[in-house]
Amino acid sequence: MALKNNVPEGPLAEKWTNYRGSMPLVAPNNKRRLEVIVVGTGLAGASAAATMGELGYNVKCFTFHDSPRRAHSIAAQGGINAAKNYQNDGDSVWRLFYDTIKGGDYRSREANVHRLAEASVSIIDQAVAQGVPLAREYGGLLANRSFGGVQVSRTFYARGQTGQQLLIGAYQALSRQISKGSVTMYNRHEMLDLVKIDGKARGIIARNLLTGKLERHAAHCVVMATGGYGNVFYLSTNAMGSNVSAGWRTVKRGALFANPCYTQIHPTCIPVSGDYQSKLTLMSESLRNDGRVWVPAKVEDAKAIREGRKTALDIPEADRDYFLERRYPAFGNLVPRDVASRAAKVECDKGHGIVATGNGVFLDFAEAIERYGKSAAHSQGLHNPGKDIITKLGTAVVEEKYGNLFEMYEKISGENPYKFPMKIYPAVHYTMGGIWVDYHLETNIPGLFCLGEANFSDHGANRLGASALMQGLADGYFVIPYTIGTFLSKEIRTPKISRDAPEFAAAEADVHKRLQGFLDIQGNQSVESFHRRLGKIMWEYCGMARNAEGLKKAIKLIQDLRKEFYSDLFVPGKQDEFNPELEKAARVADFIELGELFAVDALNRNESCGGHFREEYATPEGEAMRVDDEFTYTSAWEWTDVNSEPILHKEELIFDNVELKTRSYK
């Protein structure tokens, strides 16, 4: 299979502009004849559905939540990047493009990334016009803060609720189109299969989660915006309902899955506290803008803290190791997520961890509170303030910037983060891999498009902080409304797709048989127990560090787990009723298959890059070592039959505008 990325000719900075000026258009009267299905209502899905509804298409939008506002985009806290250069600190579209390419360890497609950087400047205007309450400076100008992997301040934010506020903006745009009738909303509906007619995506089979009824929905094309697959690890920062099933069902129909091993471990999460947990909690990366990461320099001090004989406040400054500042002086605490995560793991593996499990480091705001307190005191004319006044004023500033995050931490941990440093450790957060798409965001299946975290296209092997919201909104508001025309302009004479087509009947029968198969096993083990076991395999052998021996073992363990799943699973209830356990069974079955492909992809890529760290490919300093002459490509896997080996297709990555070099943040 030849992968055509359909990147336009011409200079990089002109590709998107020239494309928009020469692409085929669909006239307004013809848009009214065409139907589009959008699966997912996060930032990518909601913005895409709203925009295409506004353009005149007839849109059917699906979410398995009870409301579009429940999508996991709501959980993104820290901010959204945009190359506005409001701080006048040297930012530009080119710098955002370069930072993204470099941050992704030179494993992303240049043209898509540059388009993302170009679209970023429009996203903020869109959000402000919608009334999104982005933070502002004292004089009323929009505020920015720094994020990992960059040396400029380009991250716009709404305290620690940026994803929530942006999703409300997209939701109100979507709600307007629902009220006008251009978008039909299907809440509590889960996509369980893709329907292809004559090789083109023409609809989906969805299950009404309240009644259990299977439904056929037809359209001229299908747009996937269903998020990432981080819950293959069981414990992650994702919502517990987040899953890969909609995307994986398209893989079973022939879509290619790209770079599954590129998974991001986020450095600032509340550490695991026990086997009873089913979810982890993210502390926003924005906290690294002011917090300093450290561990006790002496192993005996770390042990005393783990055993409760000492606290962080008992460790004098001279006995603290601010290891990110030590290892990466140019970026310090703002190194990219993959770099920060591995550095924390190194210190904990050496015995410097500060929680009972040994896997935790400190994130300390004492220096920021003092700095802000002195500045606030000076602005109030207090030139010789005491420590209590400085602490009080500084705490107020930090509370204004991050207050809801601090409240959340205290409720979960029981410790006051204004007085004691936060305890953090890396955890699975985001997936850079996903459905393969071309420049149009179209998969290898004609008429099937994929947006946001569900596709692979923009972040390479590691995503920079505050770029997830940027990609979701760029894809939904500013990319897919144009690029979908390249397909639909050829469909204006295609009549309305009939749900009575034999392809719909066959797909519905396949779904019914699959679901009934889970119910008929009548084994002894719960869905949750299989998911938890899969997660432990994935974290142990496919987590922050991987090696060939461990990956081969993981593949065998997952294959054995799949056999056991299909012989000893117990799912109560019936198919044609409200049955959350049946929903979970289908999702975990897909996670098991994805987990195997994940390990196969990681084993195939004999290099370290971004979030994919192979222990055999490391520099003497312990940094990632790429192998550019062999692996400068996207791995796009075809795997329609789990009884056969996955088939690898390669999209060679061409870098005409940036020089491939070893990442350095020192």
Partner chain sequence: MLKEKLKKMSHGNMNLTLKVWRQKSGQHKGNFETHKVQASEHMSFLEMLDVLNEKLISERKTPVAFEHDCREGICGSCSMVINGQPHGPQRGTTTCQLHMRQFNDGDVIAIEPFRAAAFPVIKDLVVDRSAFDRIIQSGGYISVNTGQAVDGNSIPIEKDLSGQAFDAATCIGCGACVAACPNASAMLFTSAKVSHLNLLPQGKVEAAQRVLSMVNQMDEEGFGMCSNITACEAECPKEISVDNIARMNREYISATLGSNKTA
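Please read these numbers as outputs of a predicted model, since none were measured by experiment. Only the largest set of C-alpha atoms that superpose within 1.5 Å between the two forms is called the rigid core. Residue numbers count along the first chain shown, from 1. What changes on going to the form predicted in complex with the partner chain:
- Annotation for Lys298: C-alpha shift of 2 angstroms or more between these two forms, rigid core superposed.
- Once the rigid core is overlaid between these two forms, Glu110 does not reach a Cα shift of 2 Å, moving by less than that.
- When two forms of a protein are overlaid on their rigid core, residues whose CA moves 2 Å or more are considered shifted, and Gly241 is not one of them between these two forms.
Starting from the form predicted on its own, produce the coordinates for the form predicted in complex with the partner chain.
Just the single chain follows, nothing else.
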């Protein structure tokens, strides 16, 4: 199979404009007859369903949640990038493009990334028009802040709840189409299979989660916007329900899975506190604007803190190692996420960790409080203020900036972060890999499209902060509504797809059999216990640092786990009822298979790039070392069978516009 990425000809900056000017259109009377299925209602899914509804397509939209508004996009905190250059600091579409390519460690497709940078500008306008309350300056104009890995201020935000506000905007647009009847919403429905007729995606099998009944839904094409697969690690900042199943089911039907090993580990999360833990909580990257990351320079001090004999306040300034500032003086605490995470791991591995498990570093605001306090005192006309006053005033400033995050930290950890530095550690946060798509966001299965985090397209091997929201909304509002026309313009003579086609019956029978299979095992172990064990293997061998030996071991361990899963799983209840355990079983089964592919991909990629760090490929200072001669390609994997190796298809990455360099933040 030759991978055709369908990138249009012409200069980079004109590709998208030319494409839109020359693509075939679908007339309004035909749009009414064409049906589109959208799976997922996060930023990408909700915006796509709403926009296609506005255009006049007949949209059916699915979510496994009880409401479209609960999709996990809602939890994004920090912000959304856009090349508006409102700050007059030299930003441009080109710079956003370049930063994203560089941040992705030169492993993304140029044309897609440039289109993303172009669309970013319109997203902000669209959000404002929808009533998204983005932060404002006193003059009433939009405010910006900085994020890691860039030197301009281009991040728009709504306090620490940007994802929530943007998702609510998309949800409202979707709700408007639902009320008009152009979108039919199916809440509490989970896609469990893709139906292909004559090689094209023509529908899905969905399970009504309330009744357990399997339903057939037909359409002229299928759009998936089903999010990332970070939960393959069990512990991640993803929601409990986030899963790979919709995507993985399409892989089973022939779609390709690209770059599964590209996983983003976010440096600032609240550390794991015990075995019962079900998820990890992110502390926004914006905190690194003011927080300083450190560990005790002496191993014995770290040990004393771990054992509760000392606190951070007992460590004198001279005995603290601000390791990010030491190693990366140019970017300091604001290095990209992959770099910051690995640095923290290095310190903890050397025995400098400061929580009981050994895996934690400090994020300290004492200096920021003092700096802001002095400045506030000065503007109030206080000369020679006492330490108490400085701390009080500084705390107020920090509270105004990050109050909700500090409060969240205190609720979870039980410690006051204004007094004691926060304890943080990296955690799985985002997956750059996903279903392979071409420039149209169409997979190798005609008529099957994939948007947002679920596809692999725009972030290469590492995503920059505030870019996930940008990509989800660009795909949904401004890309798919155009590119889907290229496919559907050829389908105007296709009559309504019948749900009685034999392909539907066969797919439904497959799903039924598979679900019954889980129930019939009647073993002794819960779904959760298998998921937890999978997560431990993944974190141990496929986490922040990987090596060939560990990855081989992981593949073996996952294969054994899969066998045990299918022989000793216990799922209570029946198929035809509300059965959350059965839902989880199907998802974890898919995670186990994906986990193996993940390790295979990581083993294949004999280089270090972005979120994929292979210990064998590092500079003497411990920085990632790419092998551009051999690996400047996207790995797109074709599934064969559980017992045979997946087939690797390579999409060569061609850089006509940027020069491949070693990323340096020193």
